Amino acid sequence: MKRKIAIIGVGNMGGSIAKALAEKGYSLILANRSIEKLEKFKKYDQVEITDDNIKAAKEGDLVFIGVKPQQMEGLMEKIRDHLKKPVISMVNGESLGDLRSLLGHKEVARIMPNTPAAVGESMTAVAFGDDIKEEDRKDIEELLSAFGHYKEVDEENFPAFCALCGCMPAFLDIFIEGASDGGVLCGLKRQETYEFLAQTLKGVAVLLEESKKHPGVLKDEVCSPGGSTIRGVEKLEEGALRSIIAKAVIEAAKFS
């Protein structure tokens, strides 16, 4: 792809994506309120920093918007009359309406990725406008996978996905640390805890897309009568450790 790609809004999200595209070698221009947030990204040769989100705006042949959604009305305002270009928005609550209305123009799609983004692991959705053109589109699709996967997803779905995908890697994280803790609870060392569960949950993770078998019966798989995980398990459904994990999505969902 020739184009360049601009991102105004480098922040965690922003910039999750931001490193990978750069790692691939994709030309862009990054703009952020805090231009020493993007000091990092001096060292690709084909990536461009500003504090001028006029310049990102007026430069980039697509133009991702990372900003936070109260920041979104004030952007719009000083950037709109620049961004007769694609639009792809990863604000969360803005609908495709929103993103037109606040353009003046309808060329937009919009996105939910998750911060795995920044290790070309990204599970992505995403909700195209109707007049989005084909070759827009299909450099869209591209960027998407050169971040991880991606889905087209309803918008009317864009709460749930987000409960699902945006907010796990903080329930994941909380997770593993509670693992790591009763690891190091019997006697192992923390790093180590955190490389041998940062394995298992990747290998948890392929056993699961590439055997297509019910997560109930993989859990089954490991339960011996009488063993060690049985035991586990147990302790798991005394907490209702999967009740908890249904509320957390759906309570994140109402927000999202």
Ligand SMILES: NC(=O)c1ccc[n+]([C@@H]2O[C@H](COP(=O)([O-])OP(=O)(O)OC[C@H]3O[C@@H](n4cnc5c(N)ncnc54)[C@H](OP(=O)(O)O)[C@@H]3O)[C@@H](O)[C@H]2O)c1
Given for the second form:
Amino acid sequence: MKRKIAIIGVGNMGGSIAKALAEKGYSLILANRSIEKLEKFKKYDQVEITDDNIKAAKEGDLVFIGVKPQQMEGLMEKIRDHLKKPVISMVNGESLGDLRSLLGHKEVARIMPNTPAAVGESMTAVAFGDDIKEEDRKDIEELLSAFGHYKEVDEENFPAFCALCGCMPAFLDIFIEGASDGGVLCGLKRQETYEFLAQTLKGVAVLLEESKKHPGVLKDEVCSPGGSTIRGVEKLEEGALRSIIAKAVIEAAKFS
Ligand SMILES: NC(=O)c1ccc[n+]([C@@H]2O[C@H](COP(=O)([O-])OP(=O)(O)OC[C@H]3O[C@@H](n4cnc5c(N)ncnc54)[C@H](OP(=O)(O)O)[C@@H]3O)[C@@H](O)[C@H]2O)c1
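Please give the other form, namely the form predicted together with this ligand, since only the form predicted alone has been shown so far.
Once more the chain from above appears, this time first in line as the rest of the complex follows.
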């Protein structure tokens, strides 16, 4: 793609997307309030960094917005008049209707990515405004593919998607911490537990996807009578792990 991509607000999420797109050679202009956060992007020839949002708004052909929800209104007040390009917002809770009013134009898409975007493995939801042109839509889809998988999701399901995929990396990180503690208690070195767990989680994900089996079936297949796995499963059930995870997703969705 020949077009220049702007990202305004390059924190955790905007930064993850910026990293993936920079690695793939896209031409970027990155704008952030504190320029120090952008230093790490200086190594990419085709990436420009700035603390001037208006410059990024003018120069980007497609513009991602990556600020926090409470920072959105202030930002838009300053750049609205210069932002005549299609906008892709990752801001949680801002609907397509909100974005149209904030921007004063209609070419908007809303996305909900997650942090594995940094390594090209995001699971991203996207909703396109009706006024997005076909050419822009194709380019946005190309960009979303450059940092992972994407799926069109009805706006009414964005809160549930946000809880399930936006918040899930943090929930799984907590799971990994607990599993690692268990491994260390059993005598493994801390660092090797992370290596073993990362590969195990990757393997489980690929197996689930490729086998198309129900997760309960995959679990049952490895629980031999009186064996170690079923003993561990008993402890997870004692702690009501499944119910706790469901409650965490429901609670997170209420605030998304
Ligand atoms: N984190 C996730 O997993 C995730 C997932 C999906 C969607 N999101 C959405 O992504 C957005 C950002 O979340 P985050 O976790 O990445 O937050 P974050 O790390 O705080 O990033 C926000 C960035 O915006 C910058 N910023 C704030 N006001 C600005 C302004 N007026 N001009 C230029 N830059 C400005 C901040 O810079 P300073 O540090 O200099 O203030 C910061 O680098 C949120 O709307 C969130 O809902 C996040």
